[in-house]
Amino acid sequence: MHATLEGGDAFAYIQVELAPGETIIAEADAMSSMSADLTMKARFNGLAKSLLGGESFFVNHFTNHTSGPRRLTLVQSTPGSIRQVQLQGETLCMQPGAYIASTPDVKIGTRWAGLVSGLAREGFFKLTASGTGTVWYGAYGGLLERTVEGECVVDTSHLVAYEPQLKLKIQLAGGLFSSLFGGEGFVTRIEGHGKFVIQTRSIDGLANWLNPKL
């Protein structure tokens, strides 16, 4: 399988070339175009991932049963960047709705993220990707990878993915007056040693900007 990320940060998409016999699993409605002789089968995604993890009830399995390479284009529902991560037995935590696609050996599941994550608008449950293979995820806006060695503060609804050993806590951005009238409100404090990914824009921020103008 050969996959490239194209379209730039604003409108990224995944261009996949499947060799004979290869399969890729993608979120429902992620397919933008594909070779006419690729086989697509919808399979139930599980209640936990659908109701708690922000994913659709079904995922699509695209398989190349032909004798030559075939192409497939996958997209996400919002304009923004996409990341491709190669897992070698590790686990990656993602916010609900971030998952786009994965290779068959990657297991996608859900875990309780805690009250802190829910109050921080990151979701009470988190998606997990584990195993050996490739996973693609994305979000609205650009994606920035950061390393924390101790503590770091992230605005709520901006955390997209993080390593499982990191701990999240919620707090006011500053004092009570500054938090309420400075526009920041609550923030997420990330503690531990590891990497995390944030999005440069948020759907909540877009909605708050649009509402007064409608």
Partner chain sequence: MDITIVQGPGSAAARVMLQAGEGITTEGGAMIAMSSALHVETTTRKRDSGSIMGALKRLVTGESIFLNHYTAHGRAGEVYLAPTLPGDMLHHEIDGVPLLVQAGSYVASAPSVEMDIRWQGFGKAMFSGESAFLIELSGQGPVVLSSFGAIYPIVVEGEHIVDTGHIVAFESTLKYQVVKAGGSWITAIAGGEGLVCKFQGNGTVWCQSHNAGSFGQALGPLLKPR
Given for the second form:
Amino acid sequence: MHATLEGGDAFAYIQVELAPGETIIAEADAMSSMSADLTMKARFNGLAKSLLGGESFFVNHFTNHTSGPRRLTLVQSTPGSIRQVQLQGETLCMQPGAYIASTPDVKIGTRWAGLVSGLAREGFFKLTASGTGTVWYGAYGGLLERTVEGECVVDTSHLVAYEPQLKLKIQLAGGLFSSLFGGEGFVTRIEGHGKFVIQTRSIDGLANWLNPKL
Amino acid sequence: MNRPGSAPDSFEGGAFHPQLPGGRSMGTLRITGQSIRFESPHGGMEFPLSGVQVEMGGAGHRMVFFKHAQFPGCSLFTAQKAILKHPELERDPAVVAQCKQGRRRRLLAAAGVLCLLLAIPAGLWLAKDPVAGLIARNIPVAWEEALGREVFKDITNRVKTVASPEVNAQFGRMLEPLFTAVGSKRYQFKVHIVEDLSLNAFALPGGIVVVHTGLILKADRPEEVLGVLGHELAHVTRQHGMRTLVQRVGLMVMLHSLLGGDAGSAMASGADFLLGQKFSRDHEREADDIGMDYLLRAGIDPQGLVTFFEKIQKEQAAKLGDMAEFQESLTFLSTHPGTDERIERLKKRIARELKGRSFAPAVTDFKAFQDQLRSQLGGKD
Amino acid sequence: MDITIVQGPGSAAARVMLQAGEGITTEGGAMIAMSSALHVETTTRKRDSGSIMGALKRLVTGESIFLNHYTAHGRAGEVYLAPTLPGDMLHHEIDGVPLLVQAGSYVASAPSVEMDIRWQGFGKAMFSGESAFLIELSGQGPVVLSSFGAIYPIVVEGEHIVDTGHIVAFESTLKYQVVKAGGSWITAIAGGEGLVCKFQGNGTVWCQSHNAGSFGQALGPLLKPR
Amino acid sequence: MQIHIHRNGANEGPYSPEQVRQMLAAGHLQPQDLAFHAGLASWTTLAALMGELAAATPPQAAAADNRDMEYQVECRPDFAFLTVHIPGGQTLKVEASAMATMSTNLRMKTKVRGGLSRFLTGESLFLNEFTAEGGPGEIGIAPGSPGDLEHVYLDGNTIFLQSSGFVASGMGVQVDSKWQGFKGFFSGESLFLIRCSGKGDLWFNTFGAMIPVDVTGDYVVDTGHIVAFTEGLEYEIGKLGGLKSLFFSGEGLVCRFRGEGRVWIQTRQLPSFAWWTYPFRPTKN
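Next up, the form predicted together with its partner chain, please; the one we just looked at was the form predicted alone.
And the full complex, kicking off with our chain again.
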């Protein structure tokens, strides 16, 4: 399988070339265009992932049953950046809704994220990707990788993915006044050593920017 | 290229061939006695006429394609359907059938388009002011009020209204004669004073009138405030806001509903529009005239409208003049369309109709009212 | 005339350099900045051609009735053009094959390019997820189009599928049908793709990577009620 | 953007847009020379790239090194993200809600920005001040609007920003809003501006990408697309073109700039985007 990311940060999309016999799995409605003779089949996604992980009830399996390479273009529903991750046995944690596509050997699951996370509207569960293969995830905005040594603070709506050994705690941004009027609300405190990925814009931020002007 | 009068035998067209750069080339199609030939800077191709397949294809079946069993993977095409009229092709019964089918398809499409287009002139009519007025008059007053409330809510989200019952009652008394003179059966007027030091007042559809504290505090006489309000009330009773709204969105609504779009979107964006709206010059003039009628009927000296008009103009000029870097924009204000002309018009009418007529002062305790309002603002001016 | 697309694909703008005597026709509202040396004229039709019918037809496509003509009289000048939504722009030279463009995607064209409106047919109007009318650009010369999302070309040889709502423009040598996605109705509906557009023939179709409607549905619930 | 040049049968570079611009000006490169950069399908002439070069050239290149605080901007131009390194004991003013990441030693304090003009400009009434305590700290800032970000260093000069353009500034920068235009009784459209003066770093942002235009003489910009401009430029708000254009061009109001200075324009504008969201918004009840 040969896949390239195009469209920059603004409108990233995945150009996939499937060799004969290969399959790629993608969330529902991710297909933008494809060769007419690729086989597309909808499969049930599993209750846990769809109800708890913020994903669609069905995923599409695209398989190349022809004898030549075939082309497929996949996108996420919002503008924004996409990252491609090669997994070799390790696990990656993602915020609900970030998953776009994966190769068949990658296992997508859900994990309890904590009560506070749920109350902060970040979802009670998080998504995990594990196994061997490629997974694509994305979010609104650009994606930046950051390293934490010790601890740091991230606005809750900006965290997209992180390594499983990192500990997350949700807390107020400042005092009560600042949290209410400073617009920051809840923040996530990340503790440990490892990498995490943030989105440089959030749909919530966009809505907050637009709402006073509507 | 094409000879007028006789059937042309050369047509703009193209060819698809795997060996052409990009798989495609544009050039000329030529029909000779035995063959159809394609010529282009990238090379040529020739199909024998016997055995050539002619078919309509491409988007909307508007293009003529030529294929030949001896040349798999290749095709010639042209958008000029006149090629089917070529005597060499017209002999082929398959071509004649293709022509007929194409004609039927085009007729059907044309009929559909025509039906839709017939509705358009009707739509353009809507843009006419009298028609908009007719529609506006038939809009239930409840709708207008709802719209006005919506916009007012938007305002109160941003600025504070003066809550003091005494101030509001006193202001209400001051405006009472004007409201009586307007004598509208359709509208219940409600006045709100808003804490804003700019010289401004406006009336919303449905009868909500908003007056900025700046307007009251900077007036020398109550007649000045009443003059501006007479003008604004005329906007309400003449439904200028609704009429402009209907004119602007009427066409959109019709088209959207025609094409199954979201008609509501056009209509409900009215709130934003009303706050930032700009009345036509005719509407402003009409509001000036009718506003003055109201003032005269109420026995209020219309000179106030004129002097306040001039005051606003001067105030703005002075305010902007203070800022050195904004001096250039004075041109923008002073050339504001028709302001001078409107003042002139009002003055002329006063000179013509009111020679020697005297007016009783509107209220006696205007200064006291201003002081009371000022005290409500906590002394900040 | 020199056309450069800058800042694509996120918030592209087209910079059009006009030499003395040159002009360009644009959709109303597309200008964001320009040299003051350019002369602007607003009409309901393409310069030197067309009729009021053209304006009416453009109206039904949801485009503006009015077109602006920017002309460099005597001295060269530039004009920047941009669409309203975030997204990419495409500069394409029409070389004789008419181009069919989604209504709403047209931004500008050279005076040598002819413009007409084509009705898609009831079936496609209802189900293609695209506008009921297409704009046909023919003749010779540059055109500028826009879309929500990045624009990528697909050279079709045979058949290709494009999801509904992702077509920007295609060459008129291609024809397309609306068909269900996947082999069965279950896949079409459960897989979220529903109906798709199937292109047949030879030619290029330009797709937009993203669909404005999907983005609107993601953003909408967070916005102030209307 | 890294630009490769092909001329006299050989490849050169890559060069930055600024270098290419200078080499063109000096005559070392010719407009007909071939050029290529990532994202292009094929080689093209430098002449065809000119517009992109102008847009990609960092504004105020000479003064670009001037800064009080170290910073970097990533994900330009569509979702620009600003990271500022705040030296120990120093404070940075940041637009409310814009903080995305920060070191734990940054203390946040919310300040009310005064004046009725805040209501008029539609800007948030609050500003956050981030102070680095006990050592340097780092803050990542993501403005709400999708778009680009620009840094200018003020040294006694003044810049006018559109009302929602402010992102962050050092404490030495005075930010006050200037009211412009008049609405209501006299009817018309308004253009709200923030005036930034003093000494220090200033960051502002756009909706859509940013194109800096160096005005020498005369330039016309749609009022909705103005991001910022330098003091000293004369400007006048008016309509575009003749009588018919006045009503039907769909261009709204334009601003005519005159003199010498820089105008930053944005490639998208808010009102049409806000209009577009309408059908997707929830209905009341």
